[in-house]
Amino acid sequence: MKASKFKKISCQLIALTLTAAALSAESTARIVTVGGAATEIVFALNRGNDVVGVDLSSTYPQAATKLPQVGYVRSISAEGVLALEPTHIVGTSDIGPANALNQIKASGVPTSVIPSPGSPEDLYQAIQVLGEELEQTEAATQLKSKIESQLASIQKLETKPKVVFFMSSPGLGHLNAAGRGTKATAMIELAGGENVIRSHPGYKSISHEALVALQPDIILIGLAEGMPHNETRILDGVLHNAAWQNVPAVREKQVHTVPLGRTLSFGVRVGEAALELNQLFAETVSN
């Protein structure tokens, strides 16, 4: 009886020791994420509790906004990142400048850099890579399946609405519009629309005359998440602009604000963002 009791106690002690070791290993993980998509993926893979710092573009989930910040993704400070004593750094390929990234890699801290997603395929690859590196392969598979299911629900539109996407409030003197090769264009096309601006790559100013000539059915205005905005004032400034009253989007009041982070990061919310735009596009072409 004594031997059996001793054996039972020994097994319990071993189990407690292993559990404590596992908890200790988890608690010592310190992850810094740089880039909105990287942060979203790490949190979605159930490793959010291990994140100790993020960059300014990491506006989702809400918990990430309460963490120490290491600067903007393209202009981080190596010293600021390393001061958080990370055990792992995860960033998108937008991370920079190059000398800061080189300093971080030279420090010996494991660093994972995923391509900045610009399509669902890019996102799936990033999820798979980080799922393996963060030992969350099952969560990665489930996350990928969820997004695929959302995107599969997008309606195929017989008529594609003509869309213009502004990166910020289109004031009287500055229309910063998305052109070829942008994530805005990729998202518009994913949702079943057409970006009618093909005159330039990237984001550039267009004239008021050009906007009228393009005759867009829908105008989208991207607003930074986590920043105060007077949405009513922004929309009224467009809808009541006398020079744009012949623009279909203005005439039919199809001017909408969208959150930049969710719409352009091609992070884990890409399915939600595309479905929301797809519904908007469908309603517009059906009217």
Contents of the next structure:
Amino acid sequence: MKASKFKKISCQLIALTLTAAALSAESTARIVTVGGAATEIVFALNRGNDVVGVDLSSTYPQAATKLPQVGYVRSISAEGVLALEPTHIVGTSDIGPANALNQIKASGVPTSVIPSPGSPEDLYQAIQVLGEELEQTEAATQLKSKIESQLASIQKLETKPKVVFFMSSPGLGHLNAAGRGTKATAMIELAGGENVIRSHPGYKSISHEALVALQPDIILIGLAEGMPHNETRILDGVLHNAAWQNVPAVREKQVHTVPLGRTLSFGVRVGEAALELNQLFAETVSN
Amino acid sequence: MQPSPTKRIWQQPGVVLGLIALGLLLAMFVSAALGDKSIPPTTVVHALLNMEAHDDAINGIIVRDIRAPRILTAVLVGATLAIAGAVLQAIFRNPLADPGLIGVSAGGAAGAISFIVFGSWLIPASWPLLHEIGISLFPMAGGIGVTLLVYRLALHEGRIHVTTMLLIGLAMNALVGALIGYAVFFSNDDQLRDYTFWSLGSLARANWNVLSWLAPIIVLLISALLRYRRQLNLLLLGEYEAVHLGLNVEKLRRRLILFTAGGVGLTVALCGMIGFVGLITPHLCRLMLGPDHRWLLPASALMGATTLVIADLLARISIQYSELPLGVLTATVGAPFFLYLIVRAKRRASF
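Moving on from the form predicted alone, please list the structure of the form predicted together with the partner chain.
Whole complex next, starting from this chain.
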């Protein structure tokens, strides 16, 4: 009994080692990706097995989160990246500090920096560039047409729903709303809605009264993936606020949480995310 | 001050100074040898001895172009912060006079964030050199301006009221905090993230280009400060006594504030806010050497350099492949030590 168990385990071990050896023999490329969109694209281009390190903003796909971390995209460590002995480094344009990026480039390791996507066009360009550099042009074309067809199936809405996008839980009293020029605004427009907050650029705090004045049809609350959230409590904080009972979104219970990474990264899931929002918007308008 | 015959050899100031210097060299070498990438010590020595060699070996690049400039920057910044702390403690006759507490760091921070946020409107992006200069000059000006203001306000009939000065420092910190708040409000996402990491302190901006202008400034500054060691000793006797001994206290103070605030402002611009090195290291040196500034100033500079080299090493190696913010580390170690000093002083006073 004992002997057979030992034999079984050792057989499994040998098999495992052989698979690992076969896998590593297949490719000796070692890629470090810095920035959520860069990581998503490299994985979507079937090079995920070669990725040996990612940054903190790389939360998708799940496999990426289990890899060694080189810090946050704005404050990576040059030596940390180089210590992973990469053969290729892929980053989004917000990679920094500049000094660390220069030191990495000076080491001679091929480094590609794609613009941090804020629109589908940026994303297509990034996919094409990385497809060429990672020798996956076919996969790049397929990925691009998949996203294009997803975005093409978005319904045009006659009446655009008025949307407000909060970056943090409004139940806490701090209404951090997305304004002009944000990725949230771009995503709302892509999905056929309209961000009613035009008074400020970026993400700024608005007053409780402003929400009453703006009368949004839909309130979206972005939640960071991988963090514990009590969604019911977050939604109740908005729905049961006495001051907001006349706000259409609250009255019609059109207050929703959305995953931040998927909704705002303009990465490979931009099509899915936009379609989902579009569906939500269409239902609200038809009601 | 004559060394008393009962002093053991390791209590002689010269010997203590030599030991600290030895410790600094050791810390520098250990720091050069350790990091995310394990590099054999022989390779490290080889890379350091052949600074000009241009080989493609990644180990050589890591030691020469990443670790070495960083360690040298840590030496310069640590020495500046510590000697500035020692000088400020002497001219304000106050053991709490830390660059942070009297507003130098806050002024530097206000200068830096103002430039990060508003500089891009004032200066076209096609002039990167002007940006380089601005990001160094603004914090220096901010540091000097706020410190001079604190000094002016705390000065009463030629004397500085210590409590008044600390309270004014507190008020200035709050005011500058508000200014930073405005800048944060008007900043975009990237600027905000940059400010967050910058305010936590880091030596990640160090490289040979930065060192080529930083090193001469800091060396000049420290040698200038060392020249005042005897005047500072006179000030130890008390302000009236120093004046009666022929010292122009006003002039001395103004000049030294200009030097220290400028130096600290410069380090804030380059590395963000690194707290407690300026407050703690002079105290540590005083415990070992006594209050004589002839020994205290150079010892503080060496000790500050050693502290920051070790702190930066810990920041680099404590999390694999990424870095802990340096200011967080110095505060974690510095604040409890500060508490210990206070408790110790309290106990002595009550016995």
